[in-house]
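Just the one chain here, laid out as structure tokens, in the form predicted on its own.
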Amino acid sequence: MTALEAWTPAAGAALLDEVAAACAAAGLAVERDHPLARQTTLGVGGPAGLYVECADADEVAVLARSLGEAPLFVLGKGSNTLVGDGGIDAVVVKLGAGLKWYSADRYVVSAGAGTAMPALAAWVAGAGLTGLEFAAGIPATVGGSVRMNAGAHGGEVAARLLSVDVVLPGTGEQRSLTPDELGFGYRRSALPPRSVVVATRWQLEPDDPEAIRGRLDELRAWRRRTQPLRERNCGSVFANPPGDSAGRLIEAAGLKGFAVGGARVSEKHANFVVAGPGTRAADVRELIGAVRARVQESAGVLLEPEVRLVGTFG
């Protein structure tokens, strides 16, 4: 079985201590060793090596312009993120409040990267536009959702995106790249290495509000009758398979409420882990690990991983 991957960056003190002194004469705020598992919606994990908040595309590029060799982790909501427990070796950013906006101008909607998915969704469904529904189920932000190509409901990021704004490392030149140019797949972009996403624009239609609110009102009313929402976890931890759901494999291997530490498999939907008191990021790796194992020895399909593992894990 193929392992379960981790990235597992090691920029090392005197490399993170160099972008430190950069980003310090440039008048920007950096802090060592800050805790990152309050920052994720599962609650666990360490800390990050150097954390910074930008708070708009003209700290990203400061950021850009300081980051040298050094790797770079973009923290959205921490949604999508299984943070090691012996933390992240690397520069953290996360996006500040210049960076949550959103505008329309006819049926074009711009939105900053950080920016909530669920709002952006209900923001434009109040101005009478459609093709965000989807939005409304992605407890991302709109840069995380970017990177990940995220979807839920039948939608996807790419197939409303018509531009994503990034700042590129070194140069800290901020460029404007089309859907063609982040090679969207299932769950993936090919976005540049080290870029950070700063805006997005969408291609939306004309619809009746009342319309589109009850269509987000059925699809929130559908997440609380079936997702374990009031429990801390990391939204679907599988990618389904084609043609099949990995929730029901799960299911059918009969791993529901299946528990190593303090994480299990979630008893209302399979494909949801749920982190107790005292649950190490440890215990999710090998909970993940094991179910994947599981999978694949009980129906042939080796399930590829929608949650990101970063970090050092021990």
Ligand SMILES: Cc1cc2nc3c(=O)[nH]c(=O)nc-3n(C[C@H](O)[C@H](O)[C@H](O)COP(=O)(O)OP(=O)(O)OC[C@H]3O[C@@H](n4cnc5c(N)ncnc54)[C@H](O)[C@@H]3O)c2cc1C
The other form holds:
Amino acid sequence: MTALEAWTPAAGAALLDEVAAACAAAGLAVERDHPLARQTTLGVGGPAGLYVECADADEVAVLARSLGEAPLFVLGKGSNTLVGDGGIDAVVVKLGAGLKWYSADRYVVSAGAGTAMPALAAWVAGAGLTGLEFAAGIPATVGGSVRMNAGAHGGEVAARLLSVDVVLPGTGEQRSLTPDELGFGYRRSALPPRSVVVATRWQLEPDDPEAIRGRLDELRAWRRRTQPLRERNCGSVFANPPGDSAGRLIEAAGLKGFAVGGARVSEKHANFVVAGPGTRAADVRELIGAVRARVQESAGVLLEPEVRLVGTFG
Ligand SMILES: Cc1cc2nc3c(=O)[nH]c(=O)nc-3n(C[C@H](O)[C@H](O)[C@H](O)COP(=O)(O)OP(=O)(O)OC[C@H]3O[C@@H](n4cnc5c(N)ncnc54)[C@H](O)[C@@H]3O)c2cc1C
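Let's see the other form, the form predicted together with the named molecule, since the form predicted on its own is already up.
Let's see the whole complex now, leading with the same chain.
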């Protein structure tokens, strides 16, 4: 079996207690051992060691100042995240209602990082602005899309982003960064460690709202036809290797329907793993590792996971 790397922070109880006390002193509500499974699209995995929901950017700054050396994981929609069954021994922050907003100044759109990407794509379409159609079917937050440089149908975040505002750990200072400073690549970025994206600005262009809506409808219909949207999944499990498609390689290896525990390679799209009732995160991880090993044997290509594995696996 090919090993799959997970990010396994180990804050420890004492450090999380210190952060909890600092947050409480600053008036920020925290929760120990908060279950995360329902907050990811795969619906598996254990709890957050310390969970904080920040209502707005000011609260993110309070958290940043309370963190000390504690590891931090920002949870968006959890649509690209596989949380281990043992949970995440770190501070996990979720962005609340005050970070779900958007506005336009002519062709420049601003959006809070907690906004849902499909909602933003639909709103800009209604405002007669083109450039975010690619995001209509990506069930992500704006912040998670920036972190992953999400993309589809030839479009991607990096192509339209003007700048992001991040909150930095320690000082809680807010800094504006341009795409040049974000190290964008295929499904990746290089945000400063433990920084939290709180706001974004996008350069769009005018177009006929009906024409944009038509394109959105087409792209949504394409997803319904080609992706297992009725089952729990995390989108593409592997990044496409240069010049090829991970789904094609997995299908060619005869792995559609291949299962470990409750986790199964989708029959509809081979680069999707779906999680049935009772699936453990360890099943998903083992399945991903087995698929990777089998594709390497059959095609000589080592697929790189796109999904982020986080926390402790059994
Ligand atoms: C049905 C389906 C279809 C999909 N289709 C596509 C597709 O076409 N194209 C594509 O690129 N992806 C696709 N995905 C994958 C996923 O939606 C993207 O990777 C998305 O960008 C993840 O966003 P999220 O908010 O869910 O992030 P999460 O999964 O919650 O987090 C992903 C990473 O972003 C970080 N992060 C989240 N928010 C912030 C923030 N505010 N500040 C700093 N870091 C942050 C997290 O810490 C983590 O490292 C699909 C997923 C599903 C379930």
